[in-house]
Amino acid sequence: MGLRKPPLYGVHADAGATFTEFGGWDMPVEYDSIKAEHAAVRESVGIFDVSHMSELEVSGPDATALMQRLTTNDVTALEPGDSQYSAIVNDEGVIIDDTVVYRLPDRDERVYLFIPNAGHDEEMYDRWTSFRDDWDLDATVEDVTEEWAMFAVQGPDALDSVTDAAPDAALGDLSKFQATFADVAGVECWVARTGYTGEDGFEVLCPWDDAETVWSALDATPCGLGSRDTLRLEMGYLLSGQDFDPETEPRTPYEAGIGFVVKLDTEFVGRDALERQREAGIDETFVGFALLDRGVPRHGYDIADADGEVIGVVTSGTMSPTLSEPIGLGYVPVEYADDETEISILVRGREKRAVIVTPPFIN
C-alpha cells in the first residue's frame, strides 16, 4: 500500500520541497534548509502543512462520557471553543498516544474533535467504536482525517499572518488553547491558538478541497517536518513513536513528564494503574540533557553515569539551531534527574560528557 499524500503535495513539490515518510504519509521535510526554517519560526513566522495529523469527531448524547473514559484529562471542563492536551493510555497506564481535544460548538448536543498523531486514525477509530459498543453508549465516531487539511502558523508574527488572512475574525482575542470558526480567505476554518514549537501560533483546519486557497492566503515561510522536530525538541515536547511508544518505549504519563494531564478524579481506562504508580512513585523519568563535548546525540544512543555504567537511552537528539549546541531527551533513573547531574552519551561507542538540563532548553 502506497504512502498517503497531503492535499497540497503537488504545491510542495513545485516549491522545491524534499519529502520523507512519516506515519504512513509522504510529507515535506524541508524546502530551503532546516536551519533557515527553524530560524523563521523563532524570529518571524513559518507555516507547516500538518495534514498528516489524524482527526476524529465524536458526537451524540454520550459523546462526553466516551471521551472522558478514553482520555486522561477532564473533558467535562471544556466549554465550546476550548481545547486541552491529553493522553490516551491502555489498562496499564502506558501511553498509546497523546492528543489535543477540542470542544466544537454544540449541535443540539456536545461535539468533540480530537487530534491523534499521524497514522493513528484507524487505530483510534477502532478503539473508540469498540469501547462505545462495549459500554453501550450513544455516540457517533467519525474518522475525518481526509476531510480536513491542517496548517500550523507559528512564530512571533503568527498573529499578523492569520489576521491578514482573516480580518473579520478577532483571532487576537483567543487565549492559548482556545479556538473558533473563522473566515480565512473566504473559507470557513477552525482556528486554534495551539502549536508544537514553543512560539505563539495558530493551527488552522480547513476543508481538504480548499487547502490551497487557505495555504496561499497565509503569509509565512513554508517549513517542513525537519524544523518542526528541532523546534519541539528545544522545548522538550514529546514525539509519539519516539519519546513514547506502547511497544518499543512503553511509558506512562508520569514517567514521560506529562502527569499534569492525568485527572485521577475522573474515570478512564488505565486510571487505577496510574493511581497506583502515583502512590508508589516512578523509577525512571524523562529528562533533557546538553552535551559538553563535540558530537550529536541520536535516538537509541545509550546514556551512562559518571562511571560509564549504562543507565538509560536517548529518545530524541539534535544539534540545536538556536543554541548551536547538541541537546537531547531521554529516560534515566530518578536519582540522576536533577539539573547539572553529570552523565555521558555513548555517541558511536564513544563517551561524550553531558549534563542534565530541565527543558525547555531556550526561554
Given for the second form:
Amino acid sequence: MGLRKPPLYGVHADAGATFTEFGGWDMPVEYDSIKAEHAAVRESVGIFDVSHMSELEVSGPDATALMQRLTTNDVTALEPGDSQYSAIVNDEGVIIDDTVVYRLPDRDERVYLFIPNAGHDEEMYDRWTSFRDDWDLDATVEDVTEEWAMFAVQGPDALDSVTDAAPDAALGDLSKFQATFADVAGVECWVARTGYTGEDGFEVLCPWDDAETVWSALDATPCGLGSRDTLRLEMGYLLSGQDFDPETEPRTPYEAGIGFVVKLDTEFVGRDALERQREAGIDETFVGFALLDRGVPRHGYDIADADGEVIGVVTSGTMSPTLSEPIGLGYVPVEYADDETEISILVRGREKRAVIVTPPFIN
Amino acid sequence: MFEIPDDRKYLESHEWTTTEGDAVKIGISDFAQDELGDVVFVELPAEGDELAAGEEFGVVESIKAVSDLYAPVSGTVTAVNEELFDAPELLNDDPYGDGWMLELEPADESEFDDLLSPEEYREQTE
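Now that we've seen the form predicted alone, could you pull up the form predicted in complex with the partner chain?
Entire complex below, previous chain first.
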C-alpha cells in the first residue's frame, strides 16, 4: 500500500524537504538542517506540518459517556474550548496511544475531537465504534483525519506569528490547553494553545483543502519531524510507538510517568488494572539520562548499572541540539530512578557512562 | 549537484581517499554528508591501528542516522583528525578539507585500482 501524503506534500518538496515514513505517512523530516530548525523553535518560531496526526470526532447524546469510558482522564472536566492530555489503555491498563481531547463548541449536545497519533485513526475508529455498539451508546464517531490539516506553530514568537495571520481572534487570550475557532487568513480554523516542543505555541487545524492558504499565512521557519523529535526529547515527552507501544514496549501510564492523566474516580476500560498497579506500586519507571562519555544513545540500546549488568532499555535518544550533549529516555527499575544515579548505556557493545536526569533536560 | 573532486577515488559507501604520497587522506563525500544531515558524532580508530580494505573503521552519526565507515584501502593509520570529536560539523562544512578523518600509509598500492573514479562515483550519486 502506498504512503498517505499530507495536503502540502508538493509545497514541502518544492521547499527542498526530505521525507520519511511515519505512521504510514510520507512526511517532511528536514528542510535544511534539523539543528537550525530546532534552534528556530527554541529562539523564535517554527511551523510543523503535522497533518499525519489522526482526528476523530465524537458527537451525540452519549458522546461524553463514550469518551469517558475509553480515555483515562476525566472528560467531564472539559468546558467547550478546553482540552486535556489523556491516555487510551487496554484492559490491562497498557497504553495503546496517547491523545489530546478537545471539547468543541456544543451542537445541541457535547462534541469532542480527539487526536490520536499518526496511523492510529482506523484502529481508534474501530475501537470507539465497537465499544459504542457493545455498550449500546447513542454516539456518532467520525474519522475526520483527512478532513483536517494540522500545523504546529511553536516557539517564543508563536503568538506574534498566529496573531499576524488571525488579527481579529485575540489568540493571546487563550490559556495553555484552551482552543477556539478562529479566522486564520480567511479560513475558519480550530486553534489550540497546545504543542509538543516545550515552547509556547499553537496547533492549528484547518480544512484539508485550505491548507496552503493557512500555511502561507503563518510566518515561521518550516520544520520537519526530525526537529519535532529532538524538541520533544529535550522535554521528556513520550513518543507513541517508541516510548510506549502495546506490542513492543507495553507500559502503563504510571510506568510511563503520565499517571496524572489517570482519573481512577472515573469508569474506563483498564481502570481496575491501573488501580491494582497503583496500590501495588510499579517495578520499572520512565527516566531521562545524560551521557557523560562521547556517543549518541539510540532507541533499543541497553541500559546497564554501574557494574555493567543490563537493567533496562533506551526508548529514545539523541544529541541534544540545545545542549550539544547526548541525552535519552528509557525504562529502569525504580531503585535506579533517582537523579544522579550512575548508569551506563551500551553503545555498540561498549559501556558509556551516564547519569539519571529527570526531564526536562532544558530550562 | 554535489562536489566530487577529481583528485581522489571513492567507495560505493561514499568514503573518499587521496591517492598521492606516502600517506593518503580518507574522509566522506559531499553527497554522504548531505544525506546524513547535521553530523553530531564521529568515532575513529587510533594512530597505529591497521585497517583492511573494505573493513569498518569507524562510525559517523547525525541526529537522524548512524553510518558505518569503511576503509577504501588497507594500511596503517598515521594521523587522526581529532578536531572532529569536538567539531563534527566540520564534516558538513568541508567534507574534502577540514573534515578529513584519517591519514593512512597504504599497504598495497594496487588496491587503488579497485576504487571508483570520480566519474564512476558521480554516476552512482546521480
